[in-house]
Amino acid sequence: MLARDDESALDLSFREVRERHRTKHVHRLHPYLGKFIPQLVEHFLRRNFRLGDWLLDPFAGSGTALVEANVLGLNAVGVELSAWNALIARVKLGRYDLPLLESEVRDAVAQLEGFVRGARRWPGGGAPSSSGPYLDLWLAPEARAEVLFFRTLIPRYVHGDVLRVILSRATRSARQVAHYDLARPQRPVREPYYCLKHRRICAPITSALKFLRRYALDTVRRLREFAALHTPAEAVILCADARTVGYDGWQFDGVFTSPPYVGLIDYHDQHRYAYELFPDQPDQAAGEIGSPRHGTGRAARETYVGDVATVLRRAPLRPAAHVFVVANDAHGLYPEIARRAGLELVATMHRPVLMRTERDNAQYRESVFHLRKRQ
């Protein structure tokens, strides 16, 4: 096995390990609702899996699981259904030319900056009438405008799918919402407010510069900082629906992932900026496991149980394969999906988890189930 720390002084919430560290370098490309943190990852696979192992996260988000993986020296196939989840984990994972990157983020800034400069005219006059009903409603003209131009710039460079997460990250935050509640939004603000995140009074924003700038530059160092640490280990991220996906002959040594919590999370709407920036990103909302719009009741449940157990009995493992599934289980839906999925529970560990969301500060608790191949 991978070497160990030392168990018996670990706490699972990881309630100490500092923020910095909770989004060390790529984990903190861009804004996710619903991932783990990358030490509860590193702590099940340095106990449980050998270098070069091949491990399988059929909801694999932005790529947590396949980034820690990788720094294992771990091979690993990430399937994600939703294609705007899948570039930002492709993003992560790349191998770069990290001076041509570097080149090509700072002249898309400075290309923005001369816009600005410019009174934001448009070469040629000719300057997008709608952006989509989205950006429309939640971008200030200003900021709208930066955020289009930039776009245009993209197709220029190598490295435009980095400049694409750099681009929604800032259209995130550009957003004209309160300070404390980016993660989810209830409405425009368009006037001064009192702020509960910084105890102050704030002014809606009205310019996405300031945030390209930042964030092209964070992007960046984050990059470097991951080429580091980087393993020739493969990470393969395919966009699919894991009920149907084909494996092509993979065999895997484990799986580790997190499945969609029934009701909870709409993974398609919190990135709904980058799907009308992106439309060529194919928006699959319709198919999304646990969906908020299919609701929590008994026919919801019983949909997901039957959808969670077909993703784990398709997945093509070793006889001794170990099966991580982090749930918080509220409704009690485990036991069932295991027992579909043709699984047995190994051991159950319970953690608390702090929401930290800009405004939201409260504990839940989740499970995670250790899950092995009935013999």
Ligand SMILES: C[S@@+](CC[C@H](N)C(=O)[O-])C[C@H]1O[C@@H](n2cnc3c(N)ncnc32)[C@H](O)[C@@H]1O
The other form holds:
Amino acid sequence: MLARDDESALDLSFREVRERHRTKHVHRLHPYLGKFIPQLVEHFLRRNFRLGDWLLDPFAGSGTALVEANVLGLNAVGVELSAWNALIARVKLGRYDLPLLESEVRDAVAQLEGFVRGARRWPGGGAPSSSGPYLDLWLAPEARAEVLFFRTLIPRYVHGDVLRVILSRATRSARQVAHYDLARPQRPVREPYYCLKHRRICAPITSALKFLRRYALDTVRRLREFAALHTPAEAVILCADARTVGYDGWQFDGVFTSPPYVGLIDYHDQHRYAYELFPDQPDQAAGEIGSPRHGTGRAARETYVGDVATVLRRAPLRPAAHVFVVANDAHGLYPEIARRAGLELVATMHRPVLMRTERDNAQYRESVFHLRKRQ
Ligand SMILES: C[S@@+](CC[C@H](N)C(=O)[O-])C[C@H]1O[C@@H](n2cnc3c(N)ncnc32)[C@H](O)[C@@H]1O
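For the form predicted together with the ligand instead of the form predicted on its own, what are the coordinates?
Next comes the full complex, this chain leading.
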């Protein structure tokens, strides 16, 4: 085991961990609703795995488990359906020529500054008239011109995917939403408004430039920080449906994963701006397990049980593998999922979760199911 310490002294809420550690290095490269707190992953990986083990996360999301596995010297494979999420995870785990990355990022920002200084005149004449319904609705015309211009620069650079992540993050921040409502805004804000977060009148955002400047340097700094922790362990991200993906002869010493929950989050819709910015990213929303598009009724729950059980049953596990599944099991579905997946329950731990958004601090309870292969 990588570590052992006094379990009784540990509080799985990680309440005492400060925001800056919860979002350390690459864990804040791009917003993602419903990601792990890295300290939770680290806690279980340290206690249950050895250097060089192979870990699987079949619902890899933005790659939190893979990042933490890598820092601990564990090889890891992640499967993720959403192309944009898989791209975020790959960018977090990439190895970069850091001086080149920094010069590319600075060059792109300098080009954008020139575009803004030149009154956002599109090179060679007319700007694109539409960027897609979401960006047309949520961005001011100036901000939209800036993000579209920045997008045209990306193919020039070696580290284009890093620039895509920077651009997507900046686009999200540049939307005309109230500062206190970034996570789930209802309608664009076009006039000055009373801001519940800052307790004063705030003006709607009209430009993306300051976000692109800020996130460009922040991203380089975070990737540099992670590069110092990166181990030579392998990290592979497969953009695929975990119900049908091929595992190519891999054998895993364990699983650490958090499946989508029934009807809670639409993992494509939360990054609508990214899918519009980068239409080459295929939209696989129809394959999402537990999608709110199917509701939370009895039929949706039954399909969910079958789907998650299929994913877990298909994981090629060594006999002694540990399987950890983190779930907000409001409907009590996991005992049946485990049974259908051929797993038995070793322990169930519970942890309170604080959902911090700009507007409120909602609390709910999450379970960590520790499972083993049924012998
Ligand atoms: C709770 S999130 C995982 C978040 C992850 N633990 C993190 O820290 O970023 C669940 C993920 O499962 C993905 N997903 C949903 N259906 C899937 C499927 N059929 N195959 C693979 N991934 C799927 C969603 O796109 C989402 O990113």
